[in-house]
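Only one chain is shown below, in structure tokens, and it's the form predicted alone.
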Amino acid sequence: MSDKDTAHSLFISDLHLCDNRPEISRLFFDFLQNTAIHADALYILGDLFEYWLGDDTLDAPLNRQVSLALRELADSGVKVYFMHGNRDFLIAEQFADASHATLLADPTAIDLFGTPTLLMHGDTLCTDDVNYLAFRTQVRDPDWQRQFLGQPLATRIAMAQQARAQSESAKQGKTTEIMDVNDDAVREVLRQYRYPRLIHGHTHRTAQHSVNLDGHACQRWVLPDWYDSGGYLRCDATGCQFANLTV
């Protein structure tokens, strides 16, 4: 039986699509039409763009190149589903629209083939980030997005660039073990679910996780980064894999 003819769905997450890495959109690209293509379904998981300043920009040329990509894919049948991450958190219906794709709520549980399943984008796990979380509880507040969306997009560009340059300066003084995920925050979560599989990204720690549970073993699939190449992770009703992409 081919790839095409088993059921089987596809997660990634973290792209961070952008113009000055136009070997990764076209990886992207090329990875819609003939990998996507052949799937039941494609769960994107956060991070798709590096940054996402508003709906009103999806004129500009990558994003509409992006929305237009994935309206094709989900025309042919496959469905398409959208997370917020951490850089893409302003994604509106607007691009849900244009893109044909259904926006999940962080975290959602589906069942996948038969086993129950966790998504997250993943940052939520991090709760040994603190000053992360206190940033995400303020972007994420409607009063803050309000105001942040009615600035003129100039500002909301200088803004971004002043958040990104502060994030990165911030990074110089975390241990990589802050920047991770919380061992008890997973275990928690796990929990409240009834121990599912659970797929989430953001770290950038491409890796399956046994996580044995109150007699429960469950697995804990993180998603690979689109950084220097890129990759996916594909489920059907016998399990996952990994697989890689190169640009």
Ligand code: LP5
The other form holds:
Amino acid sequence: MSDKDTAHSLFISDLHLCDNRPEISRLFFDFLQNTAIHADALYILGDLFEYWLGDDTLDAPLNRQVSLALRELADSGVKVYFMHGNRDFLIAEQFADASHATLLADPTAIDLFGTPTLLMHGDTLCTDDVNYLAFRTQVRDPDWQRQFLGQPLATRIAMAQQARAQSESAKQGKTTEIMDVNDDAVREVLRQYRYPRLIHGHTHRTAQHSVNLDGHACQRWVLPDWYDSGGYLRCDATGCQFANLTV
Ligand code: LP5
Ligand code: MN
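Following the display of the form predicted alone, present the structure of the form predicted together with this ligand.
All chains and molecules follow, beginning with the one already shown.
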């Protein structure tokens, strides 16, 4: 029996695709053509790109290649969903249209082969990282975004580089606990959505966690990043499992 015979969906995040790591881009294209092609749906839960400076950069070679590869997958019958991450929150309808993908709100609740499942990027669960959340509020503001997108591309590149440098230096002063999810925030969202399975990325701390809450056994699946190698979560009616991809 081939993997096509069992209805299943795949989940990825934190690929951080960029020109500097062509081997990861190749791994991604290979994953789309050989693995995702057999799925019912591919969910990209944020940080597909190292950063996204506006849909007017769609014609940059890598951006074009990625959107065409996603479009090819979607046109073969695989539903492609995309959720924003903290690096590519400026992706908008033009990218989604070009990729034949559907933008998802964060969070989004789905019925995954009979199991209620909540999808998030994961950054909003890191409630101890107050400086990051203040930055997030600023850059998710529609007025700020309009202002930013109205700048020439060279200015946007310079601002993004400055933000990256400041972020890296800010992270030096943060403990790993601050940059991980806050357990109360996880419990709160699980209660709010009536005890679903939770799938998210962002922290790059791949794991399957069990959360016992109010008499419910919830699972929290944390997706792998694609830094040294890649990986994805595969879910079908019987459950979920991680799979690795090597460069
Ligand atoms: O990204 P990562 O994983 O390394 O760290 C994140 C948080 N940092 C960010 C910031 C991004 O890396 C910046 C790049 C985004 C580019 C997007 C497009 C252009 C936008 C331009 C914006 C001006 O998301 C980091 C978390 C960490 O995850 C773990 O969760 O801790 O948060 C921070 O480090 C934020 C800092 O604490 C405070 C903010 C620093 C940025 C200040 C921007 C100043 C811009 C000046 C421009 C002239
Ligand atoms: Mn992230």
